[in-house]
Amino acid sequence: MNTKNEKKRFLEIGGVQTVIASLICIILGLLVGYIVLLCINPAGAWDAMTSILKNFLYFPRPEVALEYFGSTLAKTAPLLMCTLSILFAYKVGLFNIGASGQYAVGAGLALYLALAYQMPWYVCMIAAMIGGGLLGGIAGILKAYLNVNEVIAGIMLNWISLYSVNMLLTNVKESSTTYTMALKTNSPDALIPSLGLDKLFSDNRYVTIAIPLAVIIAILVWVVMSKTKLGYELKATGLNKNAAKYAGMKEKRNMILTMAIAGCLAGLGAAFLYLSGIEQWSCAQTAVPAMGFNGIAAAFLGGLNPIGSIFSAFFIQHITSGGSYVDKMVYCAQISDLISAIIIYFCGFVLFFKYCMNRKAKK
């Protein structure tokens, strides 16, 4: 009897439920993805799935694998920021689907200041945060004072941001391509320093202090949301804004502040990516950055917990990067994106499985 009660209490722990639910979603996503591969080409299905899961371990030489592991971490840092952006807003009852637009604005301001004015990396980073925060604040103002749904406002602002950034960065793009000029040759001071971290990953110059900074910020978000008066007020506003108003809290200010902070996080994520030099912005792109949408999956896969999001963001980026190693002679170029998307889609069912476990525990 005691064993049964202990098992029940163990399954009622939030962290345990999150881990179990996340593992179920990952396994289901991999299973469905494997079935899709079997339907397309049964002979190469197993190799394709193992390539996705291996990612940097695809390379037999340890030093090469370590270098590509560093690149995965470099792309995990901006994804983690977008994940925290989604998570922070969701905790206050807001769905920040505009993270992609805030991310785009952050990228635009960081790159423009770096390439047009030769600003140092920390100035570009602050500008990216301010730009993302202002865009998030606009959605918050529309929600607080005009009752405009933040999802609709976020979607519209995504497209406005994308094309505005494209026009802005056209002034600093390479003459022969649609991509912005490389920071390494045109503005080396704008590159985020590595402080020796690159040496740990076979001299991978894309490994910078952005990686530990992202982890520190995730811990700070957890502290703010769980241990401070501000976090309590924000969560109370999200649970019931009328009750929060009755208790003397400034619910409109809290909504705007929440969206502004969420925007700052997304904008900072863009700075982490583009100021590392690992990618260049294409001024001809017609789709908003996927980083913001992947952040939604990572947020739910991590159980809407800032600490859990560190691991979920790494997993999402791991399979996304691993998809590029699928044999393009056997499968079309988009199959890796399809498999990654299927796995990411199932990550959205974490809360559903937690709900089912709670019901079972109560019975």
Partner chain sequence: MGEYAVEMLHITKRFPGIVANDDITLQLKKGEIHALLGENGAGKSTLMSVLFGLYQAEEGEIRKDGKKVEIKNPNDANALGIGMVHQHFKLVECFSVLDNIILGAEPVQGGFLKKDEARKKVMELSNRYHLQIDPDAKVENITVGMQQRTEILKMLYRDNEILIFDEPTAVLTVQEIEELMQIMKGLAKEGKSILFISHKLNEIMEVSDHCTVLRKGKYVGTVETKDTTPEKLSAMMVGRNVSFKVEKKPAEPGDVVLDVKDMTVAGQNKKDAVQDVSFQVRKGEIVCITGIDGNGQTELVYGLSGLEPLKSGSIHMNGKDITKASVRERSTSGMSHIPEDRHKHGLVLDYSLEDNLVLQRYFEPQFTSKAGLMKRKEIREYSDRLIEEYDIRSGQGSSTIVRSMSGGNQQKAIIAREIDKNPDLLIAVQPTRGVDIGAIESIHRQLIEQRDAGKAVLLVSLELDEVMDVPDRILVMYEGRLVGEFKPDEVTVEELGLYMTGAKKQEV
Second form
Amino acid sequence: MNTKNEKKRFLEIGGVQTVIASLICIILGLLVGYIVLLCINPAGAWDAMTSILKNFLYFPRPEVALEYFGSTLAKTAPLLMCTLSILFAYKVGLFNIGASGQYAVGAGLALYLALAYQMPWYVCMIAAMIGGGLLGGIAGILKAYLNVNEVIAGIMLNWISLYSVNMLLTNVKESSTTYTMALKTNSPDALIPSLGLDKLFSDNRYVTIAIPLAVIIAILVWVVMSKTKLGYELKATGLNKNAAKYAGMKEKRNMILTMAIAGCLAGLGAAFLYLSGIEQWSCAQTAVPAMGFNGIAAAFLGGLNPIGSIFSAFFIQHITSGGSYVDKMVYCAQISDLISAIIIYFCGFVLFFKYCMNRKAKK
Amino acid sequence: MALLLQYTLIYASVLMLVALGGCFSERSGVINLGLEGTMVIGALGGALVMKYMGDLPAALMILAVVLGSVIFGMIYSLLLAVSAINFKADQTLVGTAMNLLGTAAATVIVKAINMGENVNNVSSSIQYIDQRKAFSAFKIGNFEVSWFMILAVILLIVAHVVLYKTRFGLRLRACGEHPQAADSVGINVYKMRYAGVLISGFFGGLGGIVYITAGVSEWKFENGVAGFGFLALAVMIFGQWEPKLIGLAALLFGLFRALSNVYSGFDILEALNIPSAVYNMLPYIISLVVLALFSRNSRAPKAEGIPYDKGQR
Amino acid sequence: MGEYAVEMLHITKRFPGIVANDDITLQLKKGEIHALLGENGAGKSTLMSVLFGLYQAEEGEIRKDGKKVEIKNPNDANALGIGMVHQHFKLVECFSVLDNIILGAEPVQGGFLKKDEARKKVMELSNRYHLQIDPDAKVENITVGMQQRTEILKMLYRDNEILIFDEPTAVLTVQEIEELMQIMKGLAKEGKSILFISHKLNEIMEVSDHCTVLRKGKYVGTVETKDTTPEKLSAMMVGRNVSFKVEKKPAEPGDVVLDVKDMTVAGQNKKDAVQDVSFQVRKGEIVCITGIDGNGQTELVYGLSGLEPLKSGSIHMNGKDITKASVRERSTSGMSHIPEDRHKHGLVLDYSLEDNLVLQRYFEPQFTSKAGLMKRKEIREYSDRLIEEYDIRSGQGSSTIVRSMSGGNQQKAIIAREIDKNPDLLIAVQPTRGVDIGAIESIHRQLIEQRDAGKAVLLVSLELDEVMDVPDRILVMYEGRLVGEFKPDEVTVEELGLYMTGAKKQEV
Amino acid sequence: GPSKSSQGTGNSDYRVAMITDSGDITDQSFNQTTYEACLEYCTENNIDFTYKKPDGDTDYARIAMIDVAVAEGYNIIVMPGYIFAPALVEVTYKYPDVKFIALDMTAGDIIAAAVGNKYYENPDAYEASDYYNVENTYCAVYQEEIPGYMAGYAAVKLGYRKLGFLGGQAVPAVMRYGFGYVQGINDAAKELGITDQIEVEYAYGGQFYGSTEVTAAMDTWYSQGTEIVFACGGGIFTSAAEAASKVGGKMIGVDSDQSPIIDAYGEGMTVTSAMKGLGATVKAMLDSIIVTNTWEEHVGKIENLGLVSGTDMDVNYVGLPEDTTQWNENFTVDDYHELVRKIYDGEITIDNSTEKMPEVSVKVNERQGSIM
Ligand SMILES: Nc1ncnc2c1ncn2[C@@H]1O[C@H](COP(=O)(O)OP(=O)(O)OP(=O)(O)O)[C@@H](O)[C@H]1O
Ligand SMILES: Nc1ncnc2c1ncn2[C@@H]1O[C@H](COP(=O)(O)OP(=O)(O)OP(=O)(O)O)[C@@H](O)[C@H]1O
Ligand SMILES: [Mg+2]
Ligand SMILES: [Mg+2]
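Beyond the form predicted on its own, can we have the form predicted in complex with its partner chain?
Expanding to the full complex; the earlier chain stays at the top.
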């Protein structure tokens, strides 16, 4: 009886429910993915699945595995920022599908300042943040004053940003390729410092302070959302903007501020990636950066909790990276996209499972 | 000029069809952000029909292609219906996942098929050079009218009639505006929303096949549909969720899209020497401006995006 | 064929954590009006929803004309001739009245709507029952009264024999209520059986033949209306005697607190909603602004509270010009506002009770540290105190999500919050709308306590009992202007009505 | 896992892995040709072969795939594309026992990858061999400007006056083809004294596949009188062929003799193709390592693969297809042989820079930015 009650109470804790719900979604996603693999080629399915799940552990030598663990972390940092961007807006009742565009603008400004003006990393980073924030702010203004749905505005701004950034960065691309110049050789000051962190990951130079910074920001977002006056106001605005206005909050300003902060987070995410030197921007890019979309999935998988996002962002990045280890002679390259898309699809059910558990616990 | 008109109509047909799909779904209360993915899957359905039934007489083949794409589109849209209607999943997330899934799934399937036929053929393309010729209805000089353009116009009219003149339309719209009210007069909201989403799959799938056969005789499924699904959403909003206006909006957007491709045919435009990125951005910039101007009194279905829970009041 | 049109026998309906209907029996005779009475949350709407097929009862049975029936959904109910006007209207706003009436029962030919046929039938019904409507008007543009008539026509259109009215009068004006009573009586005379829910005992006394009382989900009893009194009914419902007459001493007005001069506020349409309104409210008095809904009271309050800007005119509070002040500035300089629509403005429904209780003061140093962190412990203590003092009932105390609270308790929370701010001026708009009589009594008492403590109270109400009993001064509003000023004991309800409908006017 | 697949089924100590660049092995171009050549060679010789596709278009991802391949026990790595320069700089020292074959890789690419854009300020100050392991790496670059030149020259000689160039993305190989083409057109026009009659449309599609958008642009060209388009960039030819088929326009293929596939759109559409022997090189190198043991002759070199002989067409890495080119009396096979000789002998020089459009006297309408 007693244990039953304890069990019940344990299940009632929101965090526990979220974790269980997320795990169910992951397992379902993997299961369906596995079935798809079986359908296409039963012989390689198990190997493919384990490669995806192992990711860096695919390397037998621990120091190499460690190095690639570092790389996965380095890519998790920007994804986490996009996740936070989406989550932050979502908590305030706004869907920031424009994270991709804000991310693109962040990348554009960071790289342009780095390569055209040889600015140091922190300047580039702040510029990326401001750039993303401005773009987010535009969506916020359109929403607050002109009632433009932020999802549609976000989608439009994504494409506009992509083309604009391509045009801007064409000025700092390598002369014989479509990529922006490498920071390591052309603007080393713009690289985010490692402060020795790289040593922990077999000298992986992409492991920078961006990683701990991202985690700190996640915690900060959590504190702001749940502990501060600002969070209280923003959430109130999101839940009922009329009530917010009635309570003397500046509901329009809050809406714009929310989108601007969300934009800052996404823009900063781009800085985390591009200023680590791990990637160069291709000026011939015709697709909106996927980071923003993956962020949506990670946000839901993390139960819309900033701390949960740290883990969900890592997981999404983990399987995305893991996808590249699938034997391409057995499965085509897109199979890993397929598996992660399936998992993302199942992330949509997190809230449902949570709701079910809630009901069960209450009964 | 003929070319501009031609491509305006081509793009307008695609946008119109897909936007109508979005319209039916949203009118029933479900936001379908996954139209991009639905287009890819619909295109896959049509392309497979062309691949395997290309020998049929032209008329039958066209019919089969249309059927193939709409069936694929509808089945794919079930992903949204099940999750959003039965499981109350976040529609924006599911739509996004569907877009990612559509391209990946289509590519994997086509590659599996191609490799099944010839181990060394790892391409994700399906070719339909001869089949495509059947889609051309008639030609006036340089200007070619395809059966799909005609179909798009017919479906536009049908959509209008269905939405405003039939019992089904009235009920569908009620579910998107006030599902509780619909429920209280005995309308099965879940069923109507399923219908709305399936119709959006129908249109999305059809739009997909029209898009990939519009200007090429071979489609590489890795490449998706280049943001057309998203553009169609803008057309839908610009068209205020009304078929008639969607038709006009599609023409406008189609014009700008076409202009960006054929501007070199106009000496004035060519002399301006504007980078094509600017032309590419134009439809998006214009839709944003238009949205900013006209959204104040947006007539979006009131209950769209909100999962309907029978038990909740 | 028995004498009952419908019988609900031993109905039990549970929701997670609560038995909403516990073994309830209700028998509706043919051609009668049967009232259903109970406090907020007593289970009235639930019982009716069971009858209408929106919910399924766990236990008990429903009989129609003596035969057991299964009602699984509104379609089944319709087939049995049961119709319902819901507490919150279920009308599609952007549809025309006609479309709303036929929705779900459309006449069709091959799937196509036969609107002309429908229109003919609807207009016939409209004429026969004197239910004035404009079939082509969009619901969003018509008055609440016409919406109500639309809902009634919806039932009649379906040839329903059993009509359920769930709190139909809560949103109507006096005239409209009177009209509705006549319509109901007419329908009953035609042989239709009516179930009628209301919190207003005088209405129940006027129209009903029987009255069934529920309390906390349980059946208390059924009485013949002509054999009972309002006092007896309220005792049955609350379990104690409720006093209807508000006890109060004469007012002792002091300095002017609120001084409004030539206030004009823009309306939804071209016409200004409030035109050149001037009045004052003093310390220690309750001034009531009344009028038929839609005559500018809402906008007047928006203007006073800063939710809408003024087009012209000025507002002074305690001698200070606050015409251009923000909502927050007005609030911090001593204005409290109990809003008309508690769900739209008054509450963040998905916030906890404690978060709602500090909605107007969360930024004060006692609740927020200099660093911007919320002082959770202090907030909890404050909230616990208010809950205790104002008897706000809820499942989990301070941490209850407000959405799950009953309407009456939601209202109490707002009142507690606004009064505890210790304002100089309390603006209370429809503070008792939809609230049961026990709660009404306590709200009225609190308003008068405020007055006696030397505060200025501006009451906006269209509940005539409230208008006559609570204030010291009454101002009547008609088409955006003040058209009459009275002392409650120097005016009759009928007289007020004439002013409210614009038949009479005086310079104010 | 790697341990499992390292017990290969091949009967050789060598195991070959190819890494794709930003495209996939289905790009109807670079990756695909390389992939097919490797696969064919390895299948014939019963050698383990695999390919890896990086999970992103980044140096990091490419290096990761090389790491994986090496970890799995592959010891010949084939890398198609200049884009691998930074990877090359990084991995050739890291894996001294592995052999690397880099295609389309110039010394400039390697130096720029190592030192950045300052290379371009003073190109002569650097030596590529300082930046990668010459002990285990072979690089080859094709002189695409030569077949490009030949195609342009031939087209004008064959009687075409309004010509077009449709590139994929503006990458060096494509640009070399294009700029060579323009130079060829110009020289032929000068010889015929008709520079004022010639007009060249010049654009990049921005992608390596055909689409409605590109078809629309091609329709515009053909409808305005363009007679022949050199489509140079993977599957982008499908758009040009589509447009050509409507008006009986002509095309020039690229990389291999494309007449069979382009002619599917219309009989006799393909006038000629500008070819380079990518596949042949891959096979030759693999053969030199695995069978003939002549790797030592190649390793450490950055070879410019173009014309090897002025007379023997079969040994050249670049050229036009003699069987399918639509020769006529104005330009015969013999005229072509003469052209090859002149280029080989240096009588004709072709600029191979990709910095900017060559200075020519014919009219070139270059489109700002790419079509997509
Ligand atoms: N959908 C629901 N889910 C959970 N609980 C519910 C639901 N509907 C009603 N309840 C519970 O059932 C009880 C009875 O509610 P009901 O709506 O019948 O009250 P009522 O008598 O109509 O009150 P009011 O006078 O305020 O309209 C409520 O206290 C509530 O807690
Ligand atoms: N989703 C829900 N979950 C739990 N209880 C609910 C829910 N919705 C309503 N209730 C309960 O049902 C009862 C009646 O709700 P109802 O919507 O009729 O409000 P009300 O009390 O009549 O207020 P109002 O006068 O504003 O209509 C309340 O006690 C409320 O607690
Ligand atoms: Mg009720
Ligand atoms: Mg009520």
